[in-house]
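A single chain, nothing else alongside it, follows as structure tokens in the form predicted alone.
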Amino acid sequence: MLIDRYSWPQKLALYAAMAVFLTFILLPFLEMFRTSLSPMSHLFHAPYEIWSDKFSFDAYFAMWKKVPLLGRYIWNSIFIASAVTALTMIFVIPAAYAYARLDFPLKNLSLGVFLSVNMFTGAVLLIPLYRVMNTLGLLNTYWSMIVPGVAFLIPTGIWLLRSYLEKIPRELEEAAFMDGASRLYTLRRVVLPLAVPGIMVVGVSVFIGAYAQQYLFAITFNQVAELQPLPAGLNQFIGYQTVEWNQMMAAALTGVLPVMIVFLFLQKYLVAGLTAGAIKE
């Protein structure tokens, strides 16, 4: 393994240094944890509590009395991430193949022009793409929210899975264009069985963009409570006078676990598609 290379003292100080990055990775979400289990009495009692005799799961049950519809938010949030993560992959897998293996005018610049769409945030653009939104009748459904998502994320899609593709051997596919394969023959029985991992790390590098994209084009975008997403769906826990800070974390962790699940499942291809090309033969 490529961990037995280092000495003892190296090991060391990779696991303190993984153990620091971890801490600060995690420790969020153990706060969140944290103050979803709080009574709101407690949340900013001092001194600072780690852990309490008063901390109950009250605010989970609570939280679907105080927004009736926040399993609907949940469903919404996954459909819109899941709906934006396969439109991108349709247009990112032959675009990224392109860029990786065929020669064409203007290829990198064409390619640096897509890449400077992420300089500009979605809040920059709001007007315009109301704008257009409007024109087009999208305004108040899924597609007002789906659209923005698959124009922003493209771009990255295609950077990233292009790089993973370039380390595919050319040799493959030139011997299946000997045996008479055509290129899209090519691309789907050669190139794509290979590139599985590379397309898993993809999507879910866009599924993450998505989901964290969704609060900004839905509070402009849509004003129809039922297709509201979580993380717009979370303001309904903010009130006049007071937040209901433990239900809103409640709320947020709630909506986050099965993705999380979904992610355990999908470990395999993502450590694969990670770790591709990081060994030199």
Second form
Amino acid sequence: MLIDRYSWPQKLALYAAMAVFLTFILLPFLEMFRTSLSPMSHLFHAPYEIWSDKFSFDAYFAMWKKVPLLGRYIWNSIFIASAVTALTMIFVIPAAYAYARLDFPLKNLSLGVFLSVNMFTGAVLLIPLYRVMNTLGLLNTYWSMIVPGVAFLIPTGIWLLRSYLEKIPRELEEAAFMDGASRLYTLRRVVLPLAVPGIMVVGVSVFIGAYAQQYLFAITFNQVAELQPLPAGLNQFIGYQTVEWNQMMAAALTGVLPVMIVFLFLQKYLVAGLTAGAIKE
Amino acid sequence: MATLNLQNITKSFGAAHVLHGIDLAIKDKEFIVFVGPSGCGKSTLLRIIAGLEAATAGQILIDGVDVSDAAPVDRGISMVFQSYALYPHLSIYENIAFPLRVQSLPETEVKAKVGKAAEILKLTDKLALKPGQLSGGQRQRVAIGRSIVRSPKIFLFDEPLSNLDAALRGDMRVELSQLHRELSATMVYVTHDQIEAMTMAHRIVVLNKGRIEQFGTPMELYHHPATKFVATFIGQPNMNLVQASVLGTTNGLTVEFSGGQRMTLPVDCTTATVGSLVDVGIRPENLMLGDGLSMTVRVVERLGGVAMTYGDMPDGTRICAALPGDTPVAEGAVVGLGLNVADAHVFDASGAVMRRLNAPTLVV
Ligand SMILES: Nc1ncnc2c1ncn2[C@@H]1O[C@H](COP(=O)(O)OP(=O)(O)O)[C@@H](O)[C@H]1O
Ligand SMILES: [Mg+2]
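Switching conditions: you have the form predicted alone, so give me the form predicted in complex with the partner chain.
After this comes the whole thing, all chains and molecules, with the earlier chain placed first.
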């Protein structure tokens, strides 16, 4: 389209801005990768060397011996984040639909209250949460890391998905209603299939949120080594004398790799979901 | 069999009063058109009949049974939406089958019914496609297909042709009239387009600001508009309105126009008072060159058979005459326009008509 054409100075500025932005985001990853390849002796070497022929993938092999449960931690991370995402979506989808389409008392107020809970970071609520977990007997179980994760992610999930559902034309649901379809039938056969891109976006953002939250809940509510997620497990690379930075970075990268690969495949849906509704057909 | 009765339907959205006491009796197998300007409450009234919206007060009776609180599907009503409301992720087959799937009918029955609907609507070779792959007219047909598989008693249409281009609209008008004959069902059709109303309706409901202005056959509305609003809404181009003052009320209404011309119009003028002002309504097709009103010609549009002649009267009133195509009128010229007094409509200050006494007897 004609309107998409930029003049070359505009293009230059756009690309420059993008380069700065990407540098900020990607540089830490590059540095992680570089660190993971360096031998320990090289790490505090001055002057700083971008590349050296002493670099190797040794840390990627050594890390499994140094921390024997590493594989388990990676699995735990993915399991906890996936469980949080699945549970969150089970609550978010019907709630978001209700907020998008139904009228009920205190609709806006209740959503506001939910969201305001998100204003508190988990950290502020750790002590009360600890007592709740203790009372429910959930300490030192997977649940202790899943339940608070779900609770903190539901409000933003509702908020995001609601605005997506609101863009699905009401007439589609009215047409189904005219034909005798119940709300649930309409939700299942009409609304949800059309909301797939939106559900993907919310699912991914919930997953990322769940992954990021794990650390805090894990170190507070769980002492069982076999249940720890990766961020907490990485602590074990911190020894009494030295920190095995190269192995720690190697483990961190290995841990996020499967997630990144999944996201690469989901990208198609993400872009569709993020731009949907921008253009009316 | 399906008669539809509306009794004193009112509707308010909060403080906004949209419908004020609608009473209507629709006969079995009638094709009824609701027509009126945008925002007059047509869609709202249709949605109340459908059961998508609850009336604030009043009753809806179908075949004499009060269905005011019944769900749409229990009313035996189906509706075609202005946006078609097709499900973009489902095939045409599944779109048409949707109401049958809701009833969980066996596949053989679904197949037979969808096949029959597709045949009537010439969609048989499109069943495997998605709505996005069809043209506007075809999507329209799918929407109609979905409404007929359920064999409802009453069909509702909300401006179904407004998203189509002019040529297709003409074709679809004919197809819809034909469909009505084939299905022999009661249909209620909403439009803001008076041509659709005139061409398709058995009877037209003219709505204005949430009230029924008039309910009658197309030719009744054309020859006997009850109000000034109906008179100017029905007929293309619009009826001319020329102000005049009343001189006498014996043996018809004697009026004087601002240019001094006098005419005695054969209307029922029992309510008129001498000295009051009235609007004389004259359809462009009833004007001819001759003695009478004078007009300075501004624009002549020659359409072939007719020459649409637009101009101003001496007092500035705009006037339009549909003259024979070859009439030698030139832009800028001053011409006289005559009329047969029996063709004149007269409206009092409130907009109500004084009934014409020598109007053509209706053949339709
Ligand atoms: N859900 C609603 N809430 C508030 N006002 C509405 C609603 N639906 C329609 N209206 C108002 O009712 C009036 C009639 O609307 P509508 O029936 O859609 O008119 P039409 O179909 O004749 O163009 C309009 O003024 C519109 O703004
Ligand atoms: Mg409308």
